[in-house]
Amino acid sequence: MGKDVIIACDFDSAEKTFAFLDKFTGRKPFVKIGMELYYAEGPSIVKEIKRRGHKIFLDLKLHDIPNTVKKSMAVLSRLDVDMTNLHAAGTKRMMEAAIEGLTREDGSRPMLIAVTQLTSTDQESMENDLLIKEPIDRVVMHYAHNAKEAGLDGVVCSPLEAGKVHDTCGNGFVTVTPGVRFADGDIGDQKRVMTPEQAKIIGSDYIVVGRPITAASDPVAAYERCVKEFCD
């Protein structure tokens, strides 16, 4: 399995999204649409991305009763996208219910991933807002350990924690990284953080880099630099 570097286009409108996206006239980045730009334009910027060449990653975080993500995921499962996730946190059931609506009639699927704690939570938040008192990297372990057991392909994870989850439930289990910034840029709203060289030395499989690129004023250069810590 190749690494690979995802550009998060946190945009609010098509208009804003093509005019960086065009500026990539060499290589087509990956890409991770969320629920912003999803929001605002709905299925047919999936599709056109997807048109131009790029892969994708819809970061939606479904997370409601089974019966509801298994539908909404079949649903998703026919814009042909590459990867998307949910929240780990709607238990096991949940999670093979979204397999079970993903999986097409041939039984090919977009990869599925489940979203462990995200990179805005420390442990303080989790303990006075989520009531959860167990440490965060015991929690994101179990959620990882949940995830892998109803057979999800992988997790989002902090690169802190990259390492740990293939140590818990294997290589081949991907751990997809956001929070990841330059070792001199600013690091925003991110509280568990690492530069693109330290979560490949630490085993990020994906990293998940927005501003760090799309704010940079050489977007193309950005993530060239993106890719050669990372993946070179």
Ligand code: C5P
Second form
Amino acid sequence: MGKDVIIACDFDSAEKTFAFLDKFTGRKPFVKIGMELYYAEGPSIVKEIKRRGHKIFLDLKLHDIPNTVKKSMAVLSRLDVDMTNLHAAGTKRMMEAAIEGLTREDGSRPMLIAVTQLTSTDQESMENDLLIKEPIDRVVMHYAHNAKEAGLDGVVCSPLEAGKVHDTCGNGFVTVTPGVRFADGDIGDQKRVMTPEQAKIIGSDYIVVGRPITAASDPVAAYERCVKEFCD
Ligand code: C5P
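Switch from the form predicted on its own, shown above, to the form predicted together with cytidine-5'-monophosphate (C5P) and output its structure.
The next block holds the full complex; its first chain is the one shown before.
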């Protein structure tokens, strides 16, 4: 497993997505397709980006009863994506069912990553809205541990949590971290950010970078800068 930069293609149409991806004439970046683009365009966008030679992280964050998640994962697996995800809050049984659904007849499957607590959830909302009274760090590590026990490959987490996830679940357990900004860049609505270089030092395996690349005046140069800081 190599370290890589994943570009969050947070666009609302295939047209905008391809106008962006067409700028990359050399290396084909690993891309993340989230709910916005998937719900706008459906499976055809996944097939076309795959056909163009990109690796794909399909970020649909499944959370439902185990049987439904298992069957849905079987469908996503046929799209031949490289990575997909679900909510660890759906329980270990749901995560195990997801692995079953995702695994193809030849035993291969996309990487499966769990969302622990969304970074938009804080201690107060977790206690008041979800009635979870434990400290949020403990909840995140508990969910990561559950994901590992269920056979998942890793978690999506803040780069600030990546080191602790590795301490708790081992270095082979993958951390995929959004919230990355250049030292001289605009942080936008992200609250807790790190530079690609800091994310590398703390041990993130994959960084997910959206606007610092998609909104840059030269997206290819911004991507190459991320790769140089994070992977080299
Ligand atoms: O534009 P930006 O770099 O902030 O994009 C980050 C991407 O990572 C977005 O697609 C966002 O939805 C996703 N993400 C995040 N924080 C999480 C989980 C996912 O920013 N906790």
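All values derive from a computational prediction rather than experimental measurement. Definition used throughout: the rigid core is the maximal C-alpha set that superposes within 1.5 Å between two forms. Numbering follows the first chain given and starts at 1.
Colleague: With both forms fitted on the core, check whether the Cα of D153 differs by 2 Å or more between the two forms.
Modeller: D153 C-alpha, core-superposed: shift of less than 2 Å.
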